[in-house]
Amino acid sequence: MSDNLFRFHDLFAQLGLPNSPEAIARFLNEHRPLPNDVLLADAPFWDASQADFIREKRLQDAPEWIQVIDQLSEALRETRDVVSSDRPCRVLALSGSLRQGSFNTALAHAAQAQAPQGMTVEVATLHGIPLYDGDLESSNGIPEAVLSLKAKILNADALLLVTPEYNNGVPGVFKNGIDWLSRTDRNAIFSGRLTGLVGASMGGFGTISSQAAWLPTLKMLGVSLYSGGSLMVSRAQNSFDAAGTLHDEHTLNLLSTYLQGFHRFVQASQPSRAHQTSA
């Protein structure tokens, strides 16, 4: 996860266009649907030089454009109106780790305590899923914690998986949760699912190598991620109290500066959907 991923206003100032939240917007409402037989280069919306850096971007296979160019094209064959920036939006924040005190769920909480204007957070968890086992699928059907799991990624407008690392890698726990929401409707839940990867760890590299290790199996669900700013809290033992309450002014200064990042990118990617009300 690099900083150096660029995130839709940075290829818009790139193809010096208007990049501020509201103005993507218009963009993207004015030039959509795209049809699927047309390339992103060749759409008529563009001048010569600004299809020209789609194309050698794309021919580069440029690791710093490539995805937030992919990202513009699928938006651009919406046919829905992108949702409009005063309109707030739904972040579902998931932690990966099931311990009372857990870090990763108390950086879930302090998310919720900083969700930008326009953002509200809600936090959840994995306890009540078991562990995957394909004979208890056949006899018993999906667990009703992975159900009441899906409802609330459903719900939301956007996911924020938030990961701790356990020996250089993913959480055996975190993995099974979304084993078991692939079981249930895995392109309704993960395809072009707008999501944020975070993590707390109390070692020295915070969580990049449990980041880097999501990569392979974010991709292959499908999912839209920001990658536009990242987040890995190291030593984290340091940065919140017995609480759970996060105190280190860096480590909040960076969440916040991802939060604003992440609700940039989901105003700027997601399509306008009816405000969902609970009952």
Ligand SMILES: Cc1cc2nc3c(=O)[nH]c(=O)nc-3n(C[C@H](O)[C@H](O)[C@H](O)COP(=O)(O)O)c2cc1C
Given for the second form:
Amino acid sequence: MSDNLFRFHDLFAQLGLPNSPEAIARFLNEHRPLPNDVLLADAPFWDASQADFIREKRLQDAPEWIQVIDQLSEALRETRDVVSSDRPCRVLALSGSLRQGSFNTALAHAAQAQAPQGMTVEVATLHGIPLYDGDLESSNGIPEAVLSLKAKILNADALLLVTPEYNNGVPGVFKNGIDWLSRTDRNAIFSGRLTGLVGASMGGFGTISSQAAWLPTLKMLGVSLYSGGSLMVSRAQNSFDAAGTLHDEHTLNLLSTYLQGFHRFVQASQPSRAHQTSA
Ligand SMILES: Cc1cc2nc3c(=O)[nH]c(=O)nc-3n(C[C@H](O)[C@H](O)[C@H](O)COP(=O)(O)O)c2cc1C
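Switching conditions: you have the form predicted alone, so give me the form predicted in complex with the ligand.
In what comes next, the whole complex appears, and the chain from above leads the way.
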């Protein structure tokens, strides 16, 4: 099982089925396990036109559909439920700023405090990670700080990147940390990793440019990015007090809404469990 329920969004629409993540999870839970000797198109739960659509696309080997049809077939063979609520979902909030008074680290802590029921948030930073240097990697291997961060990510169900913005782009410190991580079990760490992206800046646009600048990298790494909501905290200096506590009501509400959406996204996606068991 790979990726998440959002990949079935278009297929479910095409089949005339409700296609929210919750509806897809419900459908899978109701209809699995589909025995291995039953072809997907022959499954008893399709009506004639749905079965015809699947059969036809498979016969045509239609490139835009065949992969997702195979993935749906695979997902339906599984015996376990899509949504497991036996323990809270664990989110690792990774701040991309090193400074002690960082608004982004403060935002990560605010996410920890505001986490909805059923979600816990651990805050991590990039302290101790050296500048990437291929010679250092060759001679000393992956630095301890990178391995420690890797273990935290693998132990979490989801990753929340909390990014500053430098010169309309991604801060080098943050990109450097991600680059190091990509040098060690890149697929296990990133591929299909349920990921949220938020940020705080002192400017008026609240990391809009740096969040956009992250996209090619996150796409390259193959993360499963939450796009159902966004959080860009502008003029962060007005939202946090001197101790780093988020006091601005409006931002607190935005954060809370974002986290609730992110929680639903994680709940409706299965790879969190797969990553957790492979850690
Ligand atoms: C090198 C540098 C470039 C910056 N560029 C931007 C920028 O493009 N847009 C912006 O809103 N803020 C910019 N800032 C201000 C940051 O938003 C501010 O320093 C913020 O506090 C950084 O996040 P932190 O508090 O988590 O460290 C820049 C700051 C630095 C140090």
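As the structure is a computational prediction, the values presented were derived from the model and not from experiment. In this text, rigid core is short for the largest set of C-alphas that superpose within 1.5 Å between two forms. Numbering follows the first chain given and starts at 1.
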| item | value |
| --- | --- |
| C-alpha of A213 off by 2 Å or more between these two forms on rigid core | no |
| C-alpha of T184 off by 2 Å or more between these two forms on rigid core | no |
